[in-house]
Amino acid sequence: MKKMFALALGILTAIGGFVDIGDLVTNAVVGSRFGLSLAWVVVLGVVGICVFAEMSGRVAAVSGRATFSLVRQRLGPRLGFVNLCGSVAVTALTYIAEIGGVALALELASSINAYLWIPVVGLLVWIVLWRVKFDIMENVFGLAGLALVVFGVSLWALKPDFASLATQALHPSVPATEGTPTYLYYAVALFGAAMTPYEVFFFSSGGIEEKWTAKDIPVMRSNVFVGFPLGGLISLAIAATSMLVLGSSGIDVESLGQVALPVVVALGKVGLIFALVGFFAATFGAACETGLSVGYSISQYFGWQWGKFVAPRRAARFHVVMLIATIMAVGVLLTTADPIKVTEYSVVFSAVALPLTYLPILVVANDTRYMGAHVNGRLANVLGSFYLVVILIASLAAIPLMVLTKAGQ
């Protein structure tokens, strides 16, 4: 029973980790403009994050070491440092977006300007990172994030022609109102949102926090192969409801309130309450995960003590890194940077940094010195190699498409 309870909580945490502010905004924008013609990208991203999350979790369980601890040793300090800089830069940008997302959720619930919430959010996130136990943090926000299932309920309540939705998803095409470069730009953004680098940093480090061993691999795989696909289904529901309510009315998504509008139309105030709880849980949980990921990456590379499984005074540099990252995130947002725009840029730059994240994982997962009998099998290597090609294409195309389309305008 204890193992089943742990599995259920792990699955819910995976849902909360997959649907963050980047997924909320990007899927709503894509749904309102492209309908379900980009649903294939969500499926592609879900399979990809499952492939590499399973590898990173297996590496952590077998070797007892997290991603960046092995990156430096396997790639060498110089190449590992380049990897570290690129990955941390993108994770820090995502951290800024997530804190901004929490502030937007609180603004939507309270009507108090988001910029007044930003310092409060930064303080609350830091307190959680500093004092709250890992399993409590993980499980509370994972459970609350399940409220985002309200988008699936809303889709059902809107009573669409599901056969028509399936046809649109299975036969993708560029809408007459959009150009091919813009379609490809949002395909890259959606892929980057699905495979955000911090997800695997957090997942592998979380395995160390929870003291996984090789015996825990089946539970880890269950979390991955059930949790992330459920998160993908929520993403598709967000896109579909946005298409039905926003797209049909010609409404452009420029705020988090517009992301919630389809739920209000379908279910009224009760639906809005569930959406607000889901928004807060997903963004706050993701803010904690990205903040931890910054601390994990830097501390693991330099060999510092890290983790919430030790007292803060024993991992002082780990906590200082997260404090500095939080102060910087709040400072950037208080320059009146638009959290929605920061979110849009974060998912695109995530696509740029994907090779830096996933190549080392594939390399280590094939190294018998660390993995022994648990090295990648043929299927994992075929899928991993295929996704490295896709990741490289997305990485090379991201910036040119951003410039060419003026960030999807």
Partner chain sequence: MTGIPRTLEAKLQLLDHQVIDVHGEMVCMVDDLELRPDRRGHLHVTAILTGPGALGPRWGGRFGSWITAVWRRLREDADPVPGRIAWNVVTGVDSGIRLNCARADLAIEGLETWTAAHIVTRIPGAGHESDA
The other form holds:
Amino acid sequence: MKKMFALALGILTAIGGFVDIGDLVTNAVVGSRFGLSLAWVVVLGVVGICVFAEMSGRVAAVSGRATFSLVRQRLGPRLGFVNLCGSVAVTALTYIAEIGGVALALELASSINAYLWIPVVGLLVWIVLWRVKFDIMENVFGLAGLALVVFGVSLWALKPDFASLATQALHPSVPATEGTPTYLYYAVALFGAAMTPYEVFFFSSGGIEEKWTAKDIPVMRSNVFVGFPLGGLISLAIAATSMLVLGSSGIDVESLGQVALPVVVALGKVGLIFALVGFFAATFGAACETGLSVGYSISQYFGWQWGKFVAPRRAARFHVVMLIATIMAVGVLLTTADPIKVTEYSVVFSAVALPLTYLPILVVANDTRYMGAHVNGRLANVLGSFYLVVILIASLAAIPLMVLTKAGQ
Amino acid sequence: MTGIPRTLEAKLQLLDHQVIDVHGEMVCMVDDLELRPDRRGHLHVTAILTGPGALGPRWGGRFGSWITAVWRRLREDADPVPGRIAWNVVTGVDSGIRLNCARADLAIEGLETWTAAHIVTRIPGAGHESDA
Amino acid sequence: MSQTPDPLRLSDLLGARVVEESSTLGTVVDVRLERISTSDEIVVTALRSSTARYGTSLGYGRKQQRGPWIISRLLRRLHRDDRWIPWTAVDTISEVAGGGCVVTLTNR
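Same protein, the form predicted in complex with its partner chain this time rather than the form predicted on its own?
Complete assembly follows, chain above in first position.
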């Protein structure tokens, strides 16, 4: 039982990172418009986040330093601050979107207007950040998020021609109805979402919350190598079911209800219940993850005490940052900002945050002063260097593509 | 106990590193170091400097002087000095800088004390670690 | 040897121009500190002068900092002309108008 729970951090991080509200909708949009022709990006992103999450987890376990502490240490205050601004912008925008997403999921389940739910959700998330023990948070939302496996079951129940799905995924091409810049824009957005920096902030800080040491590296690795691929598979299942059900009907995906439609078609009411539980758990889990990550990154940059492992009054600044972020998020949502549109702008900030986060992780993982025998091997370095190049290309391309395609319209 | 290495490179091993107290709690960042010459012309490291009063001047330029100016404004004393931790309480240098005293004993936590007193301790449950 | 009574800050030294016989060698990118005998007190024993301003804190000046190959090659190339100047070779440290310091070395 304990071993099973040990996997929860990876599953929560992965589900939170891969199938948060932005991804749920983006995957459904991508599925209905591009089919599986962008599946390769999801695979590329899954491997990339596995490489860097493993590195950041190993560094945290051996050196006791979480990711943003190392960003400041290796990049200095100025460049570290540039990263801090980009990272906090991405993470706070996602936080806003997740709180809105939880409210939308509750609206779907209860038929009570989402705007009435928003303050309630804000309060609930804050109570979890303030008071609920770290491992309980990750176990509950990690395991409940597994309800999203219902998209995999739906795919199977829809009895598609798996051979043609595989052909489509393995021979990607731009669909005739879409332009190449739009295709590339979605490729960059999907890749950026898969590698979003708060996943490593949360994962490495979570390791310190749970007091990992070098002995925990094997468990940490299984977390990474089970959790993230599972998140990726759920993403692909959402895209595939969306393609099968929505792509042929000409429906434009604009709401969370439409994301759930393929499950209803395939499995009826029971499927819908699972989908709603999954939506709620994934968005709520991601809200906790992003809310904490805002606190983690700012505190680590300035060297403040952070973490749920000490009483809030011993980490006062950390808790004040999260309180302000939560009040701001609820405030922004009550201005009727669309939570799904909000995440689209985070692509811009990711372009700054991604390279400046992953470079210091890769460098520190190669420092024998900190890592001793747990220093990077050849495979981690080859993959790490390769991904740094891919991240740089994606970062440089992100803003021109966004302008060119008016954010993928 | 890790101890202080015989030789150190200041920027690589001290600057922008996390300071940790005797109980393992996080104290601050090393924003700068204070160096004092002795009679024989040797420069001794006498203190870790931290907070906006240390980071502002180091940052330089318009943004740096703005940080310093805001920090001076918020301080009550006419000629404020930055947060200072004497070097003689440092006992170890590894991925962080370790001290032999508690963070509460260092007079450097203005913002932490203020937020704790005015905001955090007014919310129920501030005195306990997260639990079920 | 400098005899300024006021304390210096490390950041005054970092980025300071290193001048030898009125020609600039580079800027100070790091400062070596050494422990005095058995005490925990540490003093400056050398300055690292470089023609490249950035990248010192990534750590490639030390052999304990390994790969990855491409970053290691790039940074070690950038810092190939770095040299450690012993503290005894430093004549004066003076502030210049408009901020920043200049480290002048003794004539050999």
